[in-house]
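What follows is one chain in structure tokens, specifically the form predicted alone.
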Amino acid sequence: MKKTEMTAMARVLTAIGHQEADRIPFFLLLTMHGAGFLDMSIREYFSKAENVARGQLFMRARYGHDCIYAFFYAAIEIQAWGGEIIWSDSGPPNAGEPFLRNAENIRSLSPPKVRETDCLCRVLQAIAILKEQCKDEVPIIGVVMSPFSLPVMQMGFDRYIELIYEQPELFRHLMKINEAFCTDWANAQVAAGAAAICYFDPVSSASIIPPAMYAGTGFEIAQRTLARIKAPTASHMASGRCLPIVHQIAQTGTALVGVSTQEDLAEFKKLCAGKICLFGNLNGIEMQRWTQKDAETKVKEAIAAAGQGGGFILSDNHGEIPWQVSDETLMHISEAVRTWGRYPLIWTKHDT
């Protein structure tokens, strides 16, 4: 029997719940797209907040997805600090040259005041307007970088994994400082009206450190972390592995996890089924070669391997759908999960 309609807040917290909704949800988490609607560059959509707030409401009654994504771009953090931005026409802004260049410096380091921070308050202001338009309706995602994985920028990489093994004191300093920025940056966001926040830690991927080194680094500083963000969170690896960790991770008081299209879903599934809500893990890189088949083909796949009995969000597997994926391609997705993803999902038994 169909199931009446709900709104996309309910949808996505009955799957939270390990629940059938009446269909599966789904994220597209597109940041720079709004530019493209708006006729606008990167850098000037970027720019004003009421810009990224027309961005995000008009993609959302364009594909229906299940989200409103208050992600700007990741070096806005480091913005925040004062570092450079490398601005571009065809992807996200990125981080200059790192500004810790001597792990001295971190002794005399402070972490910027949210509220005082132009970059910052942009997003916040953004937050605040989508919420005042969306209401209790659709959730509205903010996004932290994780402590443990924001020096990649602030120090890069070399002097970050040198760090963590030759000055383990200063290492413990930085995670401190970066701790109350994340904690104070996240809460700013749940208070401008984000239901959750989705915490990025992809250091702690079993892509980039060894499982058994998470225990004592990403694990730990991600459990004091996410216990003072006052709204429910989503650790996402960014494309990152991490099956060889979920368990720990479900034990960070997280509600859902990343899961990367390095991994298989069904497995991941099957771990986690009633403990940890996934979302994932359609490939961002394929998708902008997808044709309309592929784009069925792939949505179907996903839901077979983990739609069963709630506790799956479909979505992209690193957290941001590149600027080169098509409307065309977009739509077709929004189509397929319209489709396929209608609750019981009687036509996994017999057909994928």
Second form
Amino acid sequence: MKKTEMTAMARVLTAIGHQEADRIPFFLLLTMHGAGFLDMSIREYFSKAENVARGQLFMRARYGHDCIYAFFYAAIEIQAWGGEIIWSDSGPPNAGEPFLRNAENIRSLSPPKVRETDCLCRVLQAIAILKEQCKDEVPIIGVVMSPFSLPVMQMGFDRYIELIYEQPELFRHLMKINEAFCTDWANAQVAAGAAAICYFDPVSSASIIPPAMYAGTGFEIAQRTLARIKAPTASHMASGRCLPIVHQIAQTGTALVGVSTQEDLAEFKKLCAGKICLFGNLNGIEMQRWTQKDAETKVKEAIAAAGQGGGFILSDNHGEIPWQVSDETLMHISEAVRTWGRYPLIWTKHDT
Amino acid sequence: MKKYSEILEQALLSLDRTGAWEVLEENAKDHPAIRVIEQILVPAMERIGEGWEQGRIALSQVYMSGRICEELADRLLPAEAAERKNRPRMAICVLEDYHLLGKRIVYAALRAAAYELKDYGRVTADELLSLVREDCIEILLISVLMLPSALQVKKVTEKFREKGMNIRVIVGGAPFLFDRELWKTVGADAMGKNAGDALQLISEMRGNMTGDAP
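So that was the form predicted alone. Now I'd like the form predicted together with the partner chain, please.
Starting with the chain above, the whole complex follows.
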């Protein structure tokens, strides 16, 4: 029997509750694309909260996905700390040269005040506009970089790895500072209207640090930080592998975990069914050259692997769909979810 | 030497600098340094690279072990040593963005394998063209993290072709790992999946270059 059409919020909450909604919820984690629809440069688009709010509303109306993504760009946090960012016409702005030129600078570091920082206030304003428009029909997702992953941009990846291995005291000091900032930043977004916070933590992934090291670093940091965030969280490894640590991730108190396209979604589902909701794992990089058939095939494969019984939200695997992915492809993905994502997923038993 | 290479690999993954040096030093008593590097150190680095690609080893271990390897290879075979490989002329760079880790890993692996190469750091496509021409580079390694930077490689390879410059381009980095066809789209000659892979590709290219057998 066909289920009654749910609101996006009800659909997502049902999936997170490990039940089958009317259909598979899907998140198109779109950021820059709004600039294209408003016919402006990426830089101009992100210069005003109103642009981003308009862009997000337009894209949700067009593709019908189940979230509003209040993420501007990853380097915004570096901008907030006084770091340089480099704008691009064809991608998100990139963090410039790391502002912590040597590890000793950590000792005198203090975090920015969220409500006194222009770029962060723009995000809060965008969330507030979106909340006013959407009420509780669709979840607005705020975003933070984890305290453990932010230093890649603060001090450079190589120096940060050296810090973790060779200067544990300074590393702990940096984490304390970053945890305070991350919590304030997340809670400000929640206060502005975000229903959930996506906690980007690629350094915790097994692609970046050994699982044994995660236990004493990213895991403990996430436990402390997520406990202080006043909304549900989704942990995202931004394409990094996390199957070897997924049980620990579940113990951080997070409600969802993002799955890499390099991992077996069905295996994740077996391990996580009823415990933690999965989201992923469409390949955002390949997506730029997908045909309609590719989009349909990939959507079907993901749904067949993880859709049964709820506990799954379809999305890309990186948390930011590249600028190069066309409107046409996004429409194909959206159509494929509507065609193949309706519960009950009887077809998955016969045809994948 | 396979046994020693495996012992070295374990020492590197445990960040045991002393243990790693002892393996190399012990073998260098009976064999030329270049042979110790090529038959013990390089295979260890190649296995670590493969381990990362297969998800068994983390990037932080690859980076830290590469750094140790570079340092130990320098002790074993100093930069001015005649056995170090100065040909073909090679350079490595990061295109456009500030994500330098991949380049540092590959640079360390190549130096540890006794190759000498130029490190251009972070460059734009236009800067790269003049640097490569000035230094008569034959093999260029380009590391990227972001998709827009990966797509910039096409601009570089097209310019090389326009100017009739015969330069082999090896690309590496996340976008190429997530889309295994992308290196062809941007006109590269090869894609290195990890630092060990880059070593193998360079060895093959050296073999194919006239008058410069590996």
